[in-house]
Each structure stands twice: as structure tokens, then as C-alpha cells.
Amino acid sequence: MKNIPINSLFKRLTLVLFISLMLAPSSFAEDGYRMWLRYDKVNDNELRQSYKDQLQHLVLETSSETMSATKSELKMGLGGLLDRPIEVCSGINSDGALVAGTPSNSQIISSLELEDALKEVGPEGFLIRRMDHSGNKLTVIAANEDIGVLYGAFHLLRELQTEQSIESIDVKSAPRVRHRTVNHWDNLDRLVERGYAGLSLWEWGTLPDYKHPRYTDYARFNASLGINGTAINNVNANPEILTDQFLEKVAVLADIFRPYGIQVYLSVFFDSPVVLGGLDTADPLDPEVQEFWNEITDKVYSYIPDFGGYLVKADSEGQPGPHGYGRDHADGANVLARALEPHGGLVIWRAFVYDPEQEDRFREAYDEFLPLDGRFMDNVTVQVKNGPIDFQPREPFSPLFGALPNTNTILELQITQEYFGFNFHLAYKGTYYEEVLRDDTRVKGEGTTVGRIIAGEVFDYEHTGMAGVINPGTDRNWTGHPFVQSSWYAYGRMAWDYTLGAEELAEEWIRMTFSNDEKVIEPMKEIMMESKEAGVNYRSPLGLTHLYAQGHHYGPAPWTADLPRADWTAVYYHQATEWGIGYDRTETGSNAVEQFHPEVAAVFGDLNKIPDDYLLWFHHVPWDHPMNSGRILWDELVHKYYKGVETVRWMQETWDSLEGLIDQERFEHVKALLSIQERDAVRWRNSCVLYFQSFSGMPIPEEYEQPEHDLQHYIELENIIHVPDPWYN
């Protein structure tokens, strides 16, 4: 070998190595940080060049933050698209213009007679057209408000980024509620309440000094599927929010927000009064607690001037409330919207409540809120969540939808994955949105769905809204498990238009953030809209419920018994016998079916009618009832729960197949995730099918693989293996 002195050696693998980087993908390029805003170059050559051809030169003004949040997007995200710089023009100077704006900010806008069209897109919505000015080939995107232009931004970067033709592209959008929030259940000590991604978001030790760059990338996610609320604090609230301390950095965070069109809402605490006012109650009715209320409610606005309101749980989990001082709920959420009122703000009050003493926990929302309707201020909505326990894997949607016509309402769905497999099970919930959203209440006829209801369509609600609980953290990807970002993205994409469908959204989110190739799109697709569903089987199938192990909530525990409260135990749910199985609601039960409208308590309440999935929700039945697959109960239950495993198995050789058409990363991330997934399905199956079976006495029929162990290891396994909920450490 010929001798080579070392700096000549030293300067010859310098070179190679960083071609070699060159070369190579970044190491750091798909960490999932950008969630669905990846704006990649598009990978159709003949694609591009007719967006390049039609996007040739931005035309905007800057008049405000928002339109500058716009500007800064376009450029950013064509520039990555398009894989070329975005020139900003003050005019039109040549075919293929993209021209964004407001008539009241745009010349060109308010000279293109669009007046009629943007009457009916409201303050939010946007259109985005192709048309003709002087001679040129335009691209519109207009809007009454500047807001609307942002909105109508993320739409058209969609379209590209998801490769559609923009040709003759002819939208107009608006959204169909009104409050489009996310919650987060974040403690100040930033542990994050059924957060799996890592620390709370909020730098409470940094602000209102340091503005971390995430709060702005959070804040355009969020703006990108029309989000416009945020309440960033938990429920189970701290009273120390509402002090000068804090509020001087939640204030920073709405300064950062409100250019993406998002107002911050706070969680409070009920008994403020009494920990912060030092008043001896904070009974609703005292003219004192009214006082510190409207004192307190002053200074936040003095803070935050387009502060949302206030978000509350009460008189639920031991949180204090309103029955704590002989009033109702009415009351409690009451003296709040007095205190709001003059400036705007909105009372969110939860109706996720009950009451040990009640016989049946599935009835107590609806018992406590039905008797008032129509006595809750124009500015108080009832938060509802979907079903009328407690977000479970598959619910009846709750009887309350409907049932207050005099009454804003809005639904609460759940994104965080606290009873589908925490940051390690893969469960696409857009499938479980669009079942909630097309359920039909049947209150004013065939066609009256819970979407409608909180659309403000069937009853005159002036509030009318959506609210995602969302874990995101400190994690890199933001959300523990990639495929958590999917469900942000479905939830924030239905609660603009309630219409949509899961299935077309998982494309979008599938388009957006891995691939548009159709080798990867159809088979990933495939797994999102069946992994819901195989999480519905493996845990709880045909309507069985709350079968979790307490305080975590990960794994399988269908044995749990003597609780302080009976209604925290599996036991109170299932209630199986060596007779049979399910929680009767029927007249023969607690006649929880009666809060239905009759055409559904009709098919609830009757053994023939009532679909498979909801049959132990409203009926204890024997473990021979004849079920509509042909087999009887006990071997309907075991293949669902055989069922939930083979579909994960099923995910993990449909994901091997996407190996080397996706960023290797992520591959592998999932991939593993997949492995733990399905370790834990088997271990639910088990645990589940063993001790049911200790009631029924009937055999596993030998086709399917046995249980490894017997039921003692498995309920050993309980206290051995789980993961945690660190706000319960």
C-alpha cells in the first residue's frame, strides 16, 4: 500500500465522510417533530412543476400578526414544496400569482366581486379559487377575516401536500361549530395527567422570560385543523393558576397563540374563594364569592384581553362543586358567566359527575343535568363527554345528547390514549369520532345524530363546539406513539366539519406525514381503520366495560373487587355469574335505557334488536344466549377476544411490509411499539377469557392457541407488570 502522509489521509476521509453525510438522510429528518407539516419537496416532477407554474410569486399584505403567521407559512411551506424560494410581490406581474387576503386587506381581493360567495363562509371560513384579473391566472385565497386567510392557507398547502391537482381548485369551507378546543389535563408541576409523551408542554420555571419555539409550532398545528382553543391547564385544578404568578406567563402563552386564531381558556378550581380569597366558603349564592369571582375574573382579562373563559370540573372525583353548598350545578357555573359576561368569556362546565350513591353511575349525568335545562346563562355550555361512562374503548353515545334543548352543549371525545394502550398500542380513534358524531339520537326524527346536536342544527344552541383531551408532550414526536398524531389530526379536522370521514382523513394524515405513494397508503391505512376496533376486541368486546386495573388504567384486571366505590371496581360492570354476564339497564335493572329517545331505548332495551357491540352494556344474559353470528355467548366472547389478537398480529406483518418504503426511524419505532402491543393483547385475551370463564365453566374451544398460564398468574401479573401513570406517582 502506498504511503500516505496523514493530514493528506486525514483531509481524504473528511471528504468521504462528509459526502457520505451529504448523501444520507438526516439523522434527525423524521423524528415525527413535524407532525403532518412536513412540506417535503413533492416527489412527482410533473406535479410540481404545475404547482411551480401556478404558485409563481406570493401576492399579501402584512397587515397584522396573523396575516404575518400566513406570509411566514406559505413561504415556508411552498418554498419546501415546491423545493425553490417563494418570492413576495406587492402586485400582480405575470400569470400565476397566489394573491391571500381579505377585502378589507387586499385591493386585488375586494376588486374580484366575492362579496356574495364570502357571505357565507362567515368570520373563519375561506374561499380558494382559480381565477382571471386583467389577463392573469390567479389563485385565491380570500376571506373576511384574516383568520380565514390562515385557515385557507393550511387548506391549500394540504392540497399540495397531499397531491391533488389545484388545476381548477374551487373550495369554500366554514366550520360547523363554534368552540373548536383542545384540553390538556397539564399540573403545574408539569406532570401531565394520562399524558404519555413526556413533561407537560409549559415552561413554567422559564416563562414569561424564555418563549421555547415549540409553543409556536404547537400553536400552528392546531391552527392547521381550524383549532381556535386551548385550555391548557388540568381539570382537576390548581387554584394557584388564577394568581399574578402564573398569569404573567399564561399571558405570554396567549400572546404567542392569538395569531393563529387560538384563545386560551383556564381549568379552575372551585373553591378559589376559600384557598385564594380566604373567604370561609365559595358557596355560589354569597355575595362575597360572586365578588372575588368578578375580581378575579377582571384581572385574568387585565392579563388576557381576549381570554377564552373558564373551564370547570366540579363536584366529580372529589373535586369540589356546588352540592357541596346545597346548590346545583346551574348555580356554581352560573356565578362564573356573571363574572364573564361583560367581557365575552364562556363558562365550559363538565358534566362528567356522579355520585356514589347512585345505583347506576351510567345514569347520573343525565339525572343531575336534565332537571336543568334552560336554567344555565346564554354564556355556559355543558361539556359532554361521549358516552355516559368515561371514554371507554366502545361507549352507547351518551343520552344526554339531545336531551337539553335549552342548554349549549358540546361533546368532549378523548385523543389521549389512557384507555387504549397508553404511548404503546396503535389505535387510530378517527373510526371511533365518526361512530360518536353519525350516532342517531332519534329526538326530532330519523337523521337527528349527535354531530347535528352539537351543530347547533337540531336545537337554537348559541355555543355550539367540540373539545379534544390531548397529551402532548415534552417527547420529541410530540405524542409518545406516531400514531397518536393521527388522532389529534381526525379530531381536529371533524370538529371543523363533523362530516367528514375517518377513513379519508387517515389518508390526508397518512398523505401529510409519511408518504403518497399508494404501496403505503392503502396497507397503512388498512391498519388504522381496523387497530380501534382490535383494541375494542382484545380489552372489551360486546359491551363489556371497565375491566382496567385501577390508578394506571394499562393492563387487564376483570377481577377487581372491594374499592372504596363500587363503581371503580370491574366487578360493578360486568357483574358475571355462573348464570351469565352484563350490566341489566333494562326495566328488569336500573332502566338506564329509559333516557333514550323510545326509538332507541326500543332497540337498546330489547334482546332481538340490540346490535352485538352494546348487548352486555343494557343486558345480563345467559352464557348460551344465541348470539347473531350463530354461535352462543360464551364462544361470541372468545372470538372477539381471539379476534383483537389476530388483527394485531395481522398490523404487525402488514407494517413489516412497508420496511424500506418509509424512513427507517419511524419504521422501527412502530414496529417495536407493535411487538409491546401485541404482548399486552394476549395478556388482556387471557386474562379476560380465564376469569370469564371461571363463571361459565365452558370450555376454549381447542381451535384456538391456549392460555401459557393459569388465571393466579395472570392476576399476579397485575402488580408485577404495568406502566405507570406518573401523575398517580
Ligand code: BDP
The other form holds:
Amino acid sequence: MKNIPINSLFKRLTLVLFISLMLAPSSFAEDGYRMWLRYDKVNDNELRQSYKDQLQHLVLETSSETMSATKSELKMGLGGLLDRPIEVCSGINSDGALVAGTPSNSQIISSLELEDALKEVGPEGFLIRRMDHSGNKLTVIAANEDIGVLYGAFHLLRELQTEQSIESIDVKSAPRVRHRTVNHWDNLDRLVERGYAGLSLWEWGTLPDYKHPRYTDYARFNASLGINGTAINNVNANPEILTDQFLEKVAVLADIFRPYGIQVYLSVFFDSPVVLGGLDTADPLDPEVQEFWNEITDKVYSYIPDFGGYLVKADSEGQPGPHGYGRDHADGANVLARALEPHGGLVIWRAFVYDPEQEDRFREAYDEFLPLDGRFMDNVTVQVKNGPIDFQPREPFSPLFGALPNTNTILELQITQEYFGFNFHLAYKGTYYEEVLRDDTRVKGEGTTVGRIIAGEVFDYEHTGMAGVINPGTDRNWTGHPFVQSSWYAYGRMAWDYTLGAEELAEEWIRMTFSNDEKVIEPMKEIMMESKEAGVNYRSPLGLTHLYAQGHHYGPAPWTADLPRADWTAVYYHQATEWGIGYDRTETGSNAVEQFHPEVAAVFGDLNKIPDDYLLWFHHVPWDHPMNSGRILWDELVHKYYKGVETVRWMQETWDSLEGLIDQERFEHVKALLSIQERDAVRWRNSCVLYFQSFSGMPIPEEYEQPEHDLQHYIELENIIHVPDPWYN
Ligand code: BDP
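Instead of the form predicted alone shown above, give the structure for the form predicted together with the ligand, please.
Every component of the complex follows; first up is the chain already shown.
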């Protein structure tokens, strides 16, 4: 080889490197781990420069744990977004300072006369403003408490991530509800009920010694949305969680989450006094049982001084509860509430109950809880699922919203995709949450939305809140399907402010998670906005519900009939006969419609007024019932099932148009998942249409592609998901 001078070799190598960088695709491998906190460099040079000018150095005067977390987030975020490290200074030395703090931890903030504005944002809210200070222009994040400063920091970072101008930024923000929690259905053996994203995040085997870095990232993601509570174990609770062995591990998680403003809650097993305490009863009115709960609760607080409280599933799906001792839910909740009260803890008592003896499962929660209104202690809140049955693709809102003026009531939503195709289907649920939060209960006149009720704007609730059942696990991208992240995101943002819209949140998420390029945002947003309805259409349109195969809840089985409990079958819900289909919940049927305010009941109960989307939830109608579209019911049903599949095919094409505009890794992943979704959507459609056809006897109009197989073929597929996997049962 010819002798090449070092200098020239270096130049050549640099040139080769430069050319390869120029030729490399602009996108890069992205595994989704960073979720919506990617902090990649702002692409628009001009905008990045203006951010750099406005945010030249960071002034943060104290070092509490939360302020340290704020500092490290701002350093990481601004360092990445502006592509240069940000200097942390003790004072303002020029234009372009970012000052973050509270009047009590920052002299600068206390000198800015923000007291009046701060009074309006409460303990967790914040202000972000551009201000003048002794001739210098500042950006200020101010709050009453440290946690508000952290929330403000995440807000400012979001402005940059979504490429908004901050030149005259003026934000005043405070959460509308008090308890913004996530619920994990994680078992202590690390299998996650309805999880679909790997094993539980909590490594019980290595805790308390090893603090997996994932725990801190988990806290950051939640705090970035304003989540302030996490119930870390399954509501089908294992009593062992209250043993010292587990509590010392839970305490470490609580220590990690604390700087991020997140309190830990535990799901408890109602019969713990028997299983753990050796008593022969868990009767909530028995003094020894009260003593048991007092003592064990004192122990929990000795490990976790700011413990949030207990989440309880009782007298539901085999879980023990007060009914076993002839007592009611209020008795059951209050025995725990008395134990928690001296520590400031909360009981979150779930209203997800149903009884095989009840004629209509729809009625159960309302019928059980209504007579108890006013009997729960002040530190109890009742957690109500959005609909009366169980997170189905579409449900009317639960009639309990608005029916409990004297009982704190919070809303439970599901983020994990138990009924939306697990980690295989794309279903952005922001639209789902928006629907329920905006449903109008009418209990105090027009506009008494579920959102306003759970925010305590209608009744004087002390403990307002929302809970989201999330699914993160050891999958590198946390949620399995990359788009489940978006439902988590939308849930958290709406828990902070229930008035936020699904579409704006979809756009925020896309900008933060994928790209600020309009060519990406518009098509991706359209996919997201259509995706939930597509899932409804190919599974259970027009108010059909619960057509799943039992156990795994993945594929279609509208034919399910013989199970130990009728309310676990599908035929119970659709009631198809040769004459017609649908569940009569009007006066001629179970009359569940009477549980709603009369103005709502007048709509749901009237065949001429009910929106198509809810028709078969409330009415049993003939196959030739005329629909709003001008079609008869059978044709409309077929139309909807086919539309669901068409939308998925449109989602596939639209997704394909994103190739090259986003990272190839996630592009390929979602593309493959969409093809699985298309296959499943066709299976759902064909199974349901052929099955219902066996009652209606009517044809599938010729213009539609005809099912490839007969009904028997689809029945035989019932228990096939993709791969047999114990996690899915
Ligand atoms: C149902 C799930 C079941 C949960 C239950 C609940 O199928 O796994 O335990 O809800 O919310 O949707 O308690």
C-alpha cells in the first residue's frame, strides 16, 4: 500500500464519513423505549436557534428531590432538543435565563410578584411566562410546590418537542381532578392480567436491592402527564402484598416514584384478616377485624410514610367481600377507611360488581350502590368503569355517574387493549375517553357531563379522580403495540384536564413520538382518529356487545352459549332470534334504561330517538327495522361489519405512505401488525355476519366480498389467537 500521509488519510476518512452520513436515511432505528419523551434535536434550524436564544441558561435555586428531578429532566430535555448542554447557574447573568421554582425555594420567583396568579393554580399547578427582570428577558416556570415546577418543566419541554413558539408563552395550568392514577393488573408472579407487553415491570426477585433504571423512566413518563398515583398490583389481589417481604420492596418503588409526585396504592384482598391475620372472619363490623386492618395499615405506613391507600375489588368475579359476611359495600369500605384515616390514606372501592342472580347484568352496580349513597366515609371514593358492563368497545356511560351526589366517584378507563385486539391491533382510545367524558348525564340540566361530575363540579366531591388500567411490561417499548402508548398519553393528559380533545392529543403524541413533519402528522392522526371506530365496527357495531370468545377475550365467538354463568355468554347480550336482535332494556324488558336521568332515558328508550350506535344495547328489534341510513337493520349491520374491515385496509394503505418519513423500525413493526389486524378484522366480520345470518336468513348483498369459509370454519377457530400463550388467559 502506498504511503499516505496521516493528514491526508484523516481528511479522506472524514470525507467518507461525511458522505455516508449524507446518504444515510434521515430516520434512524428507534425502539420506542423513550415513549413521548424522546428529546431529539429540533429539526427546524431557525426555531432551534430561537429556543437557544431564549433558553440560554437554567437557574434553579434548590435541590429537593423533586427539584433535582426537574433539573435533570430540563438538562436532558433541553440538551437533546437544542443539541447543546444547558448551563445551570445560580443567578441570572444575561438575557435568556430559564428560571424554575416556587416563591419559597427561589428568591427570583418570590420577587416576581406572581402570588395572585399562583393562588389560582393550587398545589400542583404552574405558570409559565416570559417576563422582564432587571432589564433581562426570562422564561419563568413558577408553582406553589416543587411538584408544580416539575409539571411545568414537562409542559415547557412539550412546547419545544411539538415545535411551538415560546416567545410570548403564557400558560396557567392546574389539574381538574385530584387523584390521577394508573392501575396495574400485575400479579406477584409477574404475569400481567390482560397485559400483553411482557412480564410485570416490578422485579420482585431483585428488589429491594436492585433499582432497575426502568422504574425511574416509568415515573418520568407518568409525571410528564401529571399522573400522581399508581396502584401497582392486580385488583384480583394476592394477600401476600401486605407481608413484610413485599412491603420492603414496595417501599423502594415508592422512594423512586416520590420525587415525581407519584403515590403508591396497593390492591388488597378483602379476606386478608383470615389469610394473613389468622382470624376466622373478615366481617367488617367485627372489632378484631378492625384491629387487624389498623395494625397492618400502621405497618404499611411505617414502610411508606406517604402511602396513597387501598384499591379494592370485592364481591366481584370470585373475589371475597363484605357480602360474604352479610354486610354491604359501605361496611366493607369503611373498615379500611377507618384504618387509613389517621394516616390520610384513601380507599378506592370498585363498583365493578355483577351477580349471576340478577336478571340483567347492566343493572347490577347501580342497584347495589345507589342505596349506599352517603354511607361511605369521606376518605372513600367509588371507582366506576366507564360503562355498565365492562370496557366493551362501545358502551353507554354508567348510570352511576350522576346518581351518587353524596359519594366521591371516580372514573375507571382501560388503556390496555383487552377488548381491542391486545398488542396486535391499532386502536387509539383517546376518542373513546373523550366520548365518555363528554357524555351528558343531564342530572343537573344540560351539560352535566361525566367529566364535570368526576371533577367535582356538579357535586361537592372531596376526592375527585380518574384511573386508567395500563399494561406496561418488560417489552422494550413498554406497551407491546407502539400505539398503545398513545392511549396512555391521552388518558394521562385528559386526567389532568378532561376538556382536552382526542384529536389535539393525538397530534401532540405524534409530534413527540414520531415527527413534527406535517406529511407524517396528518395521515397518522387520521389513522388514529378512525381506529377505535374501526374496531367497534368489525367487532360489535350498532350497540352489540360482548361477542368475544371467553377466557382470552380476543377473537369472535358470538355463538357462545353454554357457560356456568349466563352473563359470560355472548347470546345473553345479543339475544338474536329469527325475528330480530338486541337486548330489550326498556319497560318491556329489564327496564335498565330507568337508571338514567329521565331525559337520557327518553332518548335511549325511544326507538325513534336512540342513536344507531346504541340501538341494540337497549332494544330488541326486527331484522327489517328501518335505520337512519334508509337501510334495514340487517343490511346496516352487514354494512358496518364491512366498513370496519375497509377502514383497516385504508389504515394499511395510509400507513404505507409513511415509509421513509419515519424510522424504518417502527414503520415495519406497525405495518406487520396492521396486516395481522386486517386478517383478524376479516375473521371477526365473517364470523359475526355468518352467525347472525343463521338467524336473519337474509343475504349478504352481492356487492360485498363473500366470506371465504362457512360458519363452522370460524367456530372451530374460536380458541386460536396467534400462538397459544398463557399470558393471554
Ligand atoms: C375484566 C377482565 C378481568 C378483570 C376485571 C376487573 O376480564 O380480567 O379482573 O375486568 O376489572 O374486564 O376486575
